[in-house]
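Next comes just one chain, in C-alpha cells: the form predicted alone.
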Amino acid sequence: MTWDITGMGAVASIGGTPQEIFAALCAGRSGLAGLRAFDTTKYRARQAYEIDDRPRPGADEPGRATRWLREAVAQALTDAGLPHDLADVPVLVGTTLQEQRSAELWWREGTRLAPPDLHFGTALRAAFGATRTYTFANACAASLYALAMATDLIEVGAADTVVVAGTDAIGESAFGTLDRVQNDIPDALRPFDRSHKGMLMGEGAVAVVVQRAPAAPAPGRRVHARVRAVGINCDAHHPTAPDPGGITRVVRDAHRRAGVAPGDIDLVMLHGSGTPKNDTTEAGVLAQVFAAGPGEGDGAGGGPLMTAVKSMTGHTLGGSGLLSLVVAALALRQGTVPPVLGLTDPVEEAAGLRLVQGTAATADLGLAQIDAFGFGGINAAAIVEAVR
C-alpha cells in the first residue's frame, strides 16, 4: 500500500509557506539571528533560528507553537482542497516541547495560562472541530513517528484521510540545558562540516494531509508526493549518543518496506543536527548503506544527492523530520536540491557522500529518503516518491 501527500503547510524562520521555505533554502537564505526570546547574557550561545513574530525584542507571548500549528494545518487543508472540518479526521502532532514556553511564561511572569491550552487538541477542536487528536513526544523523530502511525491508520481502515503535523517553539529551559551540555559554543548550525560545534534550536510548524492512494489515477487529484514506507525503531542505546546499528536498521527497514534498494534512492534529506557525534554517525552509516554495489552507484560521484535543511532553519525539533519531507516533496517535483549552507570542509566520514555544497543542485529525482533521529535512540526514516 502507498499513501498520497495531497496537502502541505509550513511556517519557519525563513518563510511562511512551504514554497517560501523551499525558495529560501534553494537561495541559501538562513533564518539565523541574534536570540530574541530571552536575556542572552545568561547563556554562551547568542544565536537561534526564531520566527520573528514577537511583539518586540525581549518580549514573549504564550501559545506560539499552537498558533503556528493552526496555520500549518489550515494551509495543508486548503492546499488539499478540503474543508476546514476535521470532525472525522485524525490529527497526529509530533513535538518535543509542546507548549513548554507558555508554562515558563506563566511561572516566571504570571502570563495567563489555562491548563487545557497546553494540549494542542483544544485549539484544533476550536479551529477545525477536530475530535481525534493525538500528540507524539518522540523527540526529534516525533513527526515521522506520527506519519508512520497515519499510514497504519489508513492501512487498517481506521481512516481514509489523516492530518500529520509537527510544531515547536523555543523554550528557555530547553535552550539553557542545551547551552550547558554542549562542549563548544556554536554560532551557526553547520551540518557535516569540520567546523561544526553543535546544535542551535529553530522554530516552526509543518502539516501534511495524508490520504489513501487510489488504485487507479484520479483525475483532478493533485499529489505532491507518495509515501512508500516509514521505518521506525528505538534502540535505547544511550540517552543522547546515536547508535550506528540502530540507525542502520531503521534505514534498511524503510528500504525493505518500500521495496527499494539503496541504489534506487536519488535524494537523502539528512537529519544533519550539526553535532559532531550525530553528524559523523549518520555520515558513516549512509556511507555503508550506499556503498557501491550492484545497481548502487559507481563509488565515485555515485549515490544519492544529500542535503540538510537544518543548516538554514535550525533544529525545529519534533517537526523537523516532516519539514524535511515537505522539502523533499518539492525537490522531487522541481528537480532542485537545496545546498547544505556553510559546508566547505566535510567531515572525514562524509568523504564519499554527494553532499550538495555551495549552490542548489538540479537533477532528475524519483525517490527520496528522509532521516530523523532523536535522543534515546528514537529513529525514523521515510521513503517518498515523485508523482508525475
Contents of the next structure:
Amino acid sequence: MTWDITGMGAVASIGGTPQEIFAALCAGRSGLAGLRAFDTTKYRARQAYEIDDRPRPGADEPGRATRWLREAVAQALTDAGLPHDLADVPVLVGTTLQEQRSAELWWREGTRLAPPDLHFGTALRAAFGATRTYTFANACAASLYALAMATDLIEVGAADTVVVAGTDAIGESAFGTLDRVQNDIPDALRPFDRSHKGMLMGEGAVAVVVQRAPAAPAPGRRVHARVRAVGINCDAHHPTAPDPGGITRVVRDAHRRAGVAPGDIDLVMLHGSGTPKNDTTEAGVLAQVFAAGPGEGDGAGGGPLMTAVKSMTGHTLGGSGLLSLVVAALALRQGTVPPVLGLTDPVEEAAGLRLVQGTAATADLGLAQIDAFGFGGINAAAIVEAVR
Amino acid sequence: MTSTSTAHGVSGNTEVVISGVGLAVPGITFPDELLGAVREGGFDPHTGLTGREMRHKDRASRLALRAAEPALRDAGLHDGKAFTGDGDTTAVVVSSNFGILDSVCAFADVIARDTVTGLSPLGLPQTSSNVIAGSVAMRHGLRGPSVTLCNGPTSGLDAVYWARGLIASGRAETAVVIGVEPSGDAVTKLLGEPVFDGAAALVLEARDRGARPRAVLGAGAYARGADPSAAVAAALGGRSPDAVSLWLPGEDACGGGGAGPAYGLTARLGLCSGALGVLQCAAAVAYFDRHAHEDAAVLASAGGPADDAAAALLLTVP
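Switching forms now, from the form predicted alone to the form predicted in complex with the partner chain, please provide the structure.
Everything in the complex follows now, all chains and molecules, and the chain you saw is the first one.
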C-alpha cells in the first residue's frame, strides 16, 4: 500500500510556507541569528534559528508552538483543497517539547497556563473542531513516528484522511541543558563538516495531509508525493547518543517495507543535527547501507544525493523529520536538491557520500529517504516517491 | 497487503489481549487493591525508588521502571533477572501529562540563578518527555517502536489504543504500556493539588502468540470524540449499556451513565491524569481475574465536556 501527500504546510525561520522554505534552502539562505528568546548572558551558545515573531524584542511569549501548528495545519488543508473542519479527521502531532516553553514562562514569569494548554488537542479542537487528536512527545523523530502511525490508521481502515504535523518552539531548559553538555560552542549548525561543533535549535511547524489513494483515477486531484513506507524503532542503548545498530535497522526496515533496494534511492534527507556523534554515526551507517553491491559499479560517484536542511533551519526538533519530508517532496518534483550550507570539508565517515555542497544540485529524482533520530534512542526513516 | 495476521502483516482483526499487569502505586501491591481489596504494606515511593539502577533517573522513569518489571513478570516475559521476550518486536508506549514538568521548571530556575554552567549534564534526557519510554526500553532491551503520549485526560486510554494499533499493524508483537504521573512542586502548583505519584504498566500481546489472556481489547472497542456519551456508545459497539459489568469513570465521571455499576479509582488514588487509563485497564484485569463469567465487560472512560475530547474503551473477558 502507498499513501498520497495531498497537502503541505510549514513555517520556519527561513520562510512562512513550504515554497518559501524550499526557495530559501536552494538559495543557501539560513535563519541563523542572535538568540532572541532568553537572556543571552545566561548561556554559552548565543545563536539560534528562531522564528522572529515575538511582539516585543527580548520578551518571550507563551503559545508560539501552538500558533505555528494551527498555521501549518491550515496551510496544508487549504493546499489539499479540504475544508478547515477536522471533526472526523485524525490529527497526529509529533513534538519534542510540547508547550514546554509556555510552562517555563508560567513558572518563571507568571504568565497564564492551564493543564489543557500543554497538549495540542485543545487548540486543534478550537480551530478545526478536531477531536481525534494525539500529541506524541517522541523527541526529534516525533513527526515521522506520527506519519508511520497515520499510515497504519489508513491501512487498517480506521481513516481515509489523516493530518500529520510537528511543532516546537525553543525552550530554556532544553536549550540550556544542551548548551551545558556540548563541549564546543557552536556558532552555526554545520552538519557533516569537520568544523561542526554541535547542534543549535531552530523553530517551526509543519503539517501534511495524508490520504488513501483513490480506487479510481481522480482527475484534478493533486498529489505532492507518495509515501511508500515509514520504519520506526528504538535503540534501547543510550538515553541521548545515537546507535549505529538501531539506525541501520530502521533504514533497512523502511527499505523492506517499501520494497526497495538501497540502489533505488535517489535522495537522502539526512537527520544531520551537526553534533559530531550524530554526523559520524549517520554518515557511517549510510556509507555501509549505500555501499555499491556486486555488479553496481565501483561506487565512485554512485549512491544517492544527500542533503541536510538543518544547516539552514536549525534543528526544528519534533517537526524536523516531516519538514525534511516536505522539502523532499518539493525536491522530487522540481529535480533540485538544496545544498548543505557550510559544508566544505566533510568528516571522514562522509567522504564517500554524495553530499550536495555549495549550490543546489539538479537531478532526475524518483525515490527519497528521510531520516529522523531522537533522544531516547528512537529512530524513524521514511521512503517517499515522486508523482509525475 | 493481505488481511491475514502475520509477523509483519496488517490486520484490523488481530485480537489483542492484556497478559500482564504491574503497579508502582503508593500503598498498593496488587491490582485487586485498586478495586478495594485491602492488604498490609504496598509500594512506598520513599523507599521503593532507590537503588543503583535508579541512579540519575528522573522520578517518572523510576516509577515506570518499578511498574514495568512486575508487568513483564506477570506476563511470563521476565525471569526475575532479565527480559525473556523478543526485544526487536516489543514496543514501549508511555502516557504522562506532567512527566518532566518539574525537571523543566527546576532547570529554568537553575539557569536564572547560576547560568547554564549550574546545570547537571546528567539532566539532558529529562528535557524530553520520552525519557520515560527510553528508560524502560534501555532497561529491558525493547527495540520495537517507542511512543510517548501527552494527550490530556484521555492520554492513558489513548496509549492503550495506540499500543493495540502497533500490534494490529504488525509493527510489534508485544507492547509494554505505562501510565505514570510523578508528583512535584510544579505539578501541584499547576493542578492545585498533588497528582497520585505512581505508575501502572500493562503487557499487551496478540492473542495468537500463546499469551495468557487476562482481558481482551477488541478492534473498535475504543473511541475518542467531542461527546462523552457518544464515545461510550461507540466503544460499546452496539452492546447495551446493561451489558457492562463495571464502569470505571474518568476524573469527572462523564458519559457512562447507565453503564453498569460505577467505581471511581480517583477517590482512593487522587488525580491520576495521564496514568488513569492504564490504571483503569489494570483494574479491569483484576475484575476479570475474579469475575470470569463469559459476558463480563468493563468500560473505562475519561475526559468530559470541559476537555478537548472524551475517550472510552471497552475491555472484555478473555
